[in-house]
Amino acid sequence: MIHNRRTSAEKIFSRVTGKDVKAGEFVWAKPDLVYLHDVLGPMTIEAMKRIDNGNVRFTGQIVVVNDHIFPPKDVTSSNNEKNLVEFAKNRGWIVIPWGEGIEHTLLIEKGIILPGMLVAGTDSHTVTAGAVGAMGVGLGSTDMAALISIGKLWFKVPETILVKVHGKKGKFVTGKDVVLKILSILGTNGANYKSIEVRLDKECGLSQDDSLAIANMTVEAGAKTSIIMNEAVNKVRTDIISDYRSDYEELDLGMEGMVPLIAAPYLPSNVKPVSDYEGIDVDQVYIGNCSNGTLSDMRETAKILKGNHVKAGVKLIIVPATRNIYKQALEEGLIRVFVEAGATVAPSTCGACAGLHMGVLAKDEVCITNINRNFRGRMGDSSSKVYIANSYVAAASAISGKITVPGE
């Protein structure tokens, strides 16, 4: 008999294993969905060949998305994508058409990731699945190869940190600021192999796109997974919403008085108010990634840029997370605003977020961005510096050429 008071992590693992499980237990489980991308996907295939000559015993859904270095920047990346697609098609896997978007945002947008699923991906930001009440777990290429070759994999049912967020958000404050605040409290190791479950009260006024931003960066606190319960959008099925036992950690976070926040080099948890760094010169502004390349981010950016122009000498690169978001931004006139302001609009790709292409930083360059990581060398040269903030802040900084509090 399954006990009544359980966390979301316990509920999902109990479903996929068919037995009552508790946090801390080790279980063998078969995810509902696995997905691979064009960097670790080829490495997964090579490991599969070593394990069992490339044979597949996993019976769930397997999806391939070429997004990290798309369009391919060189022969190596082009061959990797070609070989991955051929391998996948020969085995009947789902191959997402080229250029559709960044996997984490895209698979949620397309309804491939659904509430209550256990999802595994070859990327640490698979935790983004928590935005719709799925449990996303990132795996390395060898673990993914073992899962696909064997048909299942061992997992430890994670303990839970519950974050209760309440209060009405202020002007120019977004879900990005909420997760930066959480990181400032937990640090980069405060949630190691735990599930961060965030309950957003309806009064917060946070959107589904805000949920994406929050879920995506929980991994920066070491979280194994996340679940976001946003009362304003009610995207999470009631059977997934946790009924907690007594042995969980809890954080209480009020949005009243919260101001736009910024993470300074070289940790996402090195968080202070934007005003503490106001006036620092920037060379590049980069807006768009798997957590904050949403339509909301495009609208927030356009709101700041409209009627203004990027400061001379500053590079502004904007990356809608999916083709559909790009299309919607085009229909709303947002792309025109970006172009007239002097921005470069790139296709949907991970690109410079991971220091791969389309905006890699040079020696000593300073970038303010709405991406998820600012480790040394993350976006380019090891001497470069990356500041993380919300889209309003990034756009305002592009106009002034300095880190800027929006509205001032």
Contents of the next structure:
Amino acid sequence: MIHNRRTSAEKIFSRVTGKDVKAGEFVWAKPDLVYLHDVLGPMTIEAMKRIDNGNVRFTGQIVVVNDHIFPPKDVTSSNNEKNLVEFAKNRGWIVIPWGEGIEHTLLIEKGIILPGMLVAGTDSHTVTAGAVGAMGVGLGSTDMAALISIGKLWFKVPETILVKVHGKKGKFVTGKDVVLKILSILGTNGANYKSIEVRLDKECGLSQDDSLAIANMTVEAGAKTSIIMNEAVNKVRTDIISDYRSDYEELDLGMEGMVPLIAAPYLPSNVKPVSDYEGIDVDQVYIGNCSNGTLSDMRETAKILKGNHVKAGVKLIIVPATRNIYKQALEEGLIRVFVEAGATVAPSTCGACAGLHMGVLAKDEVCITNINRNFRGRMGDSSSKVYIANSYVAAASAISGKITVPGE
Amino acid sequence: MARIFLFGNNIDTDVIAPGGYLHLPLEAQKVHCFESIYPHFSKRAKRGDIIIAGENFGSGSSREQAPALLKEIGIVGVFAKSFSRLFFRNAINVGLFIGTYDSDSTFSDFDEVLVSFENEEIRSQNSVLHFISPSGIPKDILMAGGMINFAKKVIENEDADEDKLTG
Ligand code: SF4
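Same protein, the form predicted in complex with its partner chain this time rather than the form predicted alone?
Let's see the whole complex now, leading with the same chain.
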């Protein structure tokens, strides 16, 4: 029976399976696109070899991005990347040129991830695809190997949580604050196995980059996937979003009076107003990653840094998420602002975001950053502490050397 | 006899398999498993031991190293009130048994217990905890010993079906 009011997840899974499927059902589905990175990619090809000698039955697009440890930090990571590229080229997969950027931001920017697609990646932040109305689902390496070897994989069609955001955003408030607020309400597993669908009213005044930041961190509430409908930019086709139904789990979020927020160690859901932690000394400020290395973030950072200098003793590392964002930031003179302010501008890589390289925290160090996770040891030594906030807050804290409410 | 290692809520994948060592072979990563909250875990746990944890075990990343490391160390089962989606899938895929429970666990750290996967219970001298095993496709994958074997079977069956159609 065709039921005419369907969720976005039901629509997309129905299309790829050719059946009329409902939330909660187990299905075997073939995504339109899959992508692998340099940490789980090598494990994926090892598993593929064990399953079926590396044979490929998957007929959709396969993309490889070497972004996590790029440029390679040691012989092991360099060999991993070389082997992955060779394996991929031999099979005609799409290999993204070295250094183009962090996969989730990059594949959207390049138009490789498109609205309505079902996309699977070997990374939890594959949910970022929701920013353009694609359904992004993270997978581990053996799952990905099975998908590519068999040609399809089992999925459970997720239930939907609808978040309606309205009201005009205040000064120094961004999409980061919206998603931190959502996390503070749902907790770290409030959306486990589910799809979070966010509707941003036109009057919110949020950008496409804000949508990206929101989509990216829905996984921090456990979400399997996300769809962000931002009426101010209208990237997402209205036929993809869920049809109105009264039985959705719904959340209502007003932006009036919302202030910049911060997630204190060790959970992204441990959210308070920035003012609650004002004055805490920081050793490092990190601005970048797949959620907030966008051009908007570069502009917000430059706005605060212009004419100022980083506090003596503080490390400020700025990472444009893609080469293209880097180039635009160059053209707009933002990189000059960063360098003159005493920042280190690093190449587009995951790097310090996951404590991989290029900015790993030392014992007891405190970092304020606009990344997406603040788990124990996330960015380095297990005694280090990570606070998450938007780019304005991070940049303002770099100048004062303390957690700072911007504009004060 | 298995020994219990108790953990709380929201044990994330950065804690289980820290980022800085992910590119290394499992053998080299082992010593870093749980290092930020449970130093030397890999030396203290013995083959056959189990983990009992609270809500949202394995939250965070898609890194399969998390369940793979636990298995490598010799953990034969992780029991939690809930699992994050990716850890759940990854554990099943590497053939690490996971079970959920909803009553309160009254066990203490290092309690000696008997785990019966058949009866779905963990039993010590004075306490018992009932758990629920995975069902549906995840169960089939576990029964096959993990995703590698399961995928092989799926491919064999599909090739056989195709032969039938074309032959
Ligand atoms: S930038 Fe950070 S969160 Fe994003 S994919 Fe890379 S490691 Fe993961």
